[in-house]
Amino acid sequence: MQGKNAIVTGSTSGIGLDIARHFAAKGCNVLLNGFGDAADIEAIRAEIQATHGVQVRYHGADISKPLDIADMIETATHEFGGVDILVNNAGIQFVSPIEEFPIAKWDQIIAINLSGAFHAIRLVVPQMRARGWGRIVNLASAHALVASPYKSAYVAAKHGIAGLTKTVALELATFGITCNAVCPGYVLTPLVAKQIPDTAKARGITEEAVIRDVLLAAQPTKKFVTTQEVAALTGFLCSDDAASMTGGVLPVDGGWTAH
């Protein structure tokens, strides 16, 4: 990955940030993307750049907006000279019974978690194809393989990501471009932490019971997956050692989907 150029969406915190750090440590230039306090994001950007001696840039694209995505990819291409690696990690969650699920929330989750990946992929593929090399990794979820109650939009989007991944892999298999999906189980990210009280309310139980009986009940290891574990798998999929791995929908979920 030395000297490669990567975009990692949703990389100002959580899984995406550790993927960006992992790539930078391997000598990869990285474009960060996501929301947050501007000063905090700049501190993160500067720290990664100084620590690893690579170029690190930031773009605040709203991944629900195709024009923002196009500008982000144009910026990365201009700053780095091209995009070799795309990691579609940006995502949001909302928990609600389906009959109460807000239409606006459904539309937003599909736009960010599914359509955003589509728009980013379609825009980077031409330059990857021209170079004869590319790596696309979509951060899906165990919810790309199984479902849970009260998460209709998220589960639908992540199942869609699995199908998108396989289709892209088949289309690009002869061009040196791979496309895989990584499917984490529960990782204690800000996204998961935020949904704990929502799930408690929806189910009428305590937050402690959500962690014990809802989240980690699904994972035989009884441990949260770490962001570093997800980053390491993502990094491997972007290496030359994984050149024959494409179209995979790969769980890193503590055994959840082995049930």
Contents of the next structure:
Amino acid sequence: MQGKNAIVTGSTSGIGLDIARHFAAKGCNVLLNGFGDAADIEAIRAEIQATHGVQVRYHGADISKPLDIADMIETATHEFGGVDILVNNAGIQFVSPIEEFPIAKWDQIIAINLSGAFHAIRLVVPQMRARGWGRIVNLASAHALVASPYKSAYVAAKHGIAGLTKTVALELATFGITCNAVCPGYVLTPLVAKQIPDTAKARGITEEAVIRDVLLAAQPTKKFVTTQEVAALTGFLCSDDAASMTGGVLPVDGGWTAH
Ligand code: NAD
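Got the form predicted on its own; any chance of the form predicted in complex with nicotinamide-adenine-dinucleotide too?
Expanding to the full complex; the earlier chain stays at the top.
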């Protein structure tokens, strides 16, 4: 990955931030993206750049907006001279019974978690194709392979990402471009921490019971997956050693989807 240029969407927090750190540690320039306090983001950007001696930039594209995505890819291409690696990681969650699921939340989750990846891929592929090398990794979820109640939009978007991944892999297989989906089980990031109270409400149980009986009940290891484990798998998929891995929908889920 030395000297390559990557975009990691949703990299101001959680899994995306550790993927960005992992890439930078391997000598890859990184464009960070995501929301948050401007001073905090600048501190993260400067720290990763100084620690690893690579170029780290930030673009605040809202991944639910196709024009923002186009501007982000143009910016990365201009700043770095090209985009070799795209990680579609930005994502949100909302927990509600289907009959009460807010229409605006459904639309927002599909826009960020599914359509955002479509737009970024379609816009970045022409330059990858021209160079004959590219790596696309979509952060899916165990929920790309199995469902859980009260997460209709998220599960639908993540199953959609699995289909998008396979289709893109087939279309680009002869051009040196791979496309894979990484499917984590539960990782204790702000995305998961925020849904614990909502799940407790939807199921009428305590927050401790949500962690023990809902989240970790699904994972035979009885441990949260770590952001570093997800970043390491993503990094491998972006290496030359993974040139023959494409179209994969790959669990890193403590055995959850082995059930
Ligand atoms: P997180 O909440 O810690 O981080 C999400 C990131 O996405 C943040 O940087 C946030 O600013 C950004 N973001 C949100 N909306 C955005 C938008 N409209 N435009 C641009 N950026 C936006 O979440 P996380 O747990 O690190 O999740 C990252 C990805 O991993 C998501 O796609 C999520 O579905 C997936 N995932 C997470 C888990 C888990 O247990 N945490 C499990 C499986 C899959």
